[in-house]
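Given as structure tokens, the chain that follows is alone and in the form predicted alone.
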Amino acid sequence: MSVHYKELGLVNTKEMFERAMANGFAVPGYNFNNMEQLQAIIQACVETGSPVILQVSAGARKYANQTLLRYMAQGAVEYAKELGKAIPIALHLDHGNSFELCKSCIDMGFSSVMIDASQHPFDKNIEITKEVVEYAHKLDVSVEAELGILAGIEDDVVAEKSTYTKPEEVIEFAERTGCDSLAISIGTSHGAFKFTPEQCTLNENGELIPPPLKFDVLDAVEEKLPGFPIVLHGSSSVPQDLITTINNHGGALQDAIGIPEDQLRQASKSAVCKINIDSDGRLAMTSAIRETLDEQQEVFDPRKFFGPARDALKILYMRKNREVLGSADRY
């Protein structure tokens, strides 16, 4: 049964990016499977008074549940008003890879999609994200498309290698496709291995940074599509206090290198207004969940390990949001 995200409380994300750009902020992309995530994501959002948008991967839908993940996105919105601010809240299928997807996630309740076509040749990459757009926009839905293509990996999204997008594209492609948002391709890229430690530099503390992200191209796109809502994925940091207590609890990340924050900073005040942010996440609550059946080893209460984990990613979205995303004290 198909239902209007509206009738969820859910919004699109066409005014958040408006305050965004306006205000040099970034609103986060975070990405949730379950409740304790979810949780965790509104908790935080509410506190910092920061706008969100709940991503959904194809693989998250595939173990959710579509129709649970319904309920759950407007669950989230009632629990923001029980927690006291009813902050906006948009539902958004990340990397969809059809039209046939971007449609049933629409048809389910989703506020905004991803159309991710961008393995395919530039115009079928236009054919394809303008079939979605065409019917997204039919329901007030936004779209979200990509140009460039990202390394790393994240569910079923592989590449080997990032291809940077080409800001002498961009125009023609945001024309004939109607898209509401552009993600692309600066240096960015999936999962907790972004770069080989051959590909940083030693700094004086000894610790490996990595290459800077390419702001001549994101200059450049924003020149050719001024006020054009920009998105950045695979911006996790791979905070290294996270690795070093997955490791000593029995974890095996070794080289696990992510995007200075300093960097994503920066890209939040241009046209960026949408951050993705997703292995951080992850890296919190195995952190915590190790860390707990390392040193409690009596335990087998799933509460007893998903309640620490929860707490962690609220601790770090709220830092990310005042710290990184600048979205803290928005609404």
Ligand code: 13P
Contents of the next structure:
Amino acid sequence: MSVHYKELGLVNTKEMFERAMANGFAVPGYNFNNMEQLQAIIQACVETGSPVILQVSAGARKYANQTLLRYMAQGAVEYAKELGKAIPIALHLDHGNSFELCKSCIDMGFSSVMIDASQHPFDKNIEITKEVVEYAHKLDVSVEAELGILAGIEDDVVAEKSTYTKPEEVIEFAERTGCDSLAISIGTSHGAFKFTPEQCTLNENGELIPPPLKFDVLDAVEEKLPGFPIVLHGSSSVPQDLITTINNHGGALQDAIGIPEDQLRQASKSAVCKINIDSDGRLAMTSAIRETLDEQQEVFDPRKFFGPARDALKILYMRKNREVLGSADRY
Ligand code: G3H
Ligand code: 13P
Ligand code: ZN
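Can you now output the form predicted in complex with this ligand? The one shown was the form predicted alone.
First the chain shown before, then all remaining chains and molecules of the complex.
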């Protein structure tokens, strides 16, 4: 049975992106797979007065079930109200890979979908994206598309290689597809291992500094498409204190490197209206769980370690909203 997102109290991304563009901030795209992540996201965004895009990935659908996740998002709308603020909440399909999948999410109440056909040649990417846009727009659902390839999960062959977005292609792409926002590739990548140490330089404190994002590409895209919402995927910063805590409590994460937060802060002030963060949340939860189980060996009630993990995630996302994305105090 089909249901429209408006019946669930969800919103599409139109108004939140307009506000983000006009005020120089980015809306968080936070992934969720379970109740604790969803609670932490909603608590963090209600407490900071931030809009939020709840993202469901292919992995999340496999792990938790698409129907269950949709009902959880519906519950999140009520939960936010109960916590005291009806912040705008969008339910978004992250990295949809086909028209059929996007349609199935739209039909069950998603308010936004990403059609990621960026691995296809330009004309094929346009053809697939356009088909999704035509269906989605009839139901007032937002569509995010992608041009350029990020390293990581999108690149099945060589994970380190990315293809930057070509600014000369964006006008034709946006016009022919009618998409509402565009994910671009400017040097971010998915996961907690975004760069090898060899790709980085050492600063005076002996810390590894990754290559800077290609702000020249972002600026050129913005110049071609003024006022058009841009999206950055793969924007975790991989906080080194979390890596240290994980490794001090039995973990083995070597050479985990992310995008420096000052660069994301800078991007948030531009046409970038949405920034996707997932890996940092995973690290925050893992570090709290490892620390709890290591220090309290008698614990076996999952609430005793999922609780601290949820709190750590909430604190991280409140800080992201306030200090990196600038999405706090907007509602
Ligand atoms: O885009 C990637 C997200 O971090 C989701 O990853 O498919 O493992 O849930 P996942
Ligand atoms: P990270 O792996 O950098 O958190 O990126 C998440 C993402 O882009 C989800 O679509
Ligand atoms: Zn992504």
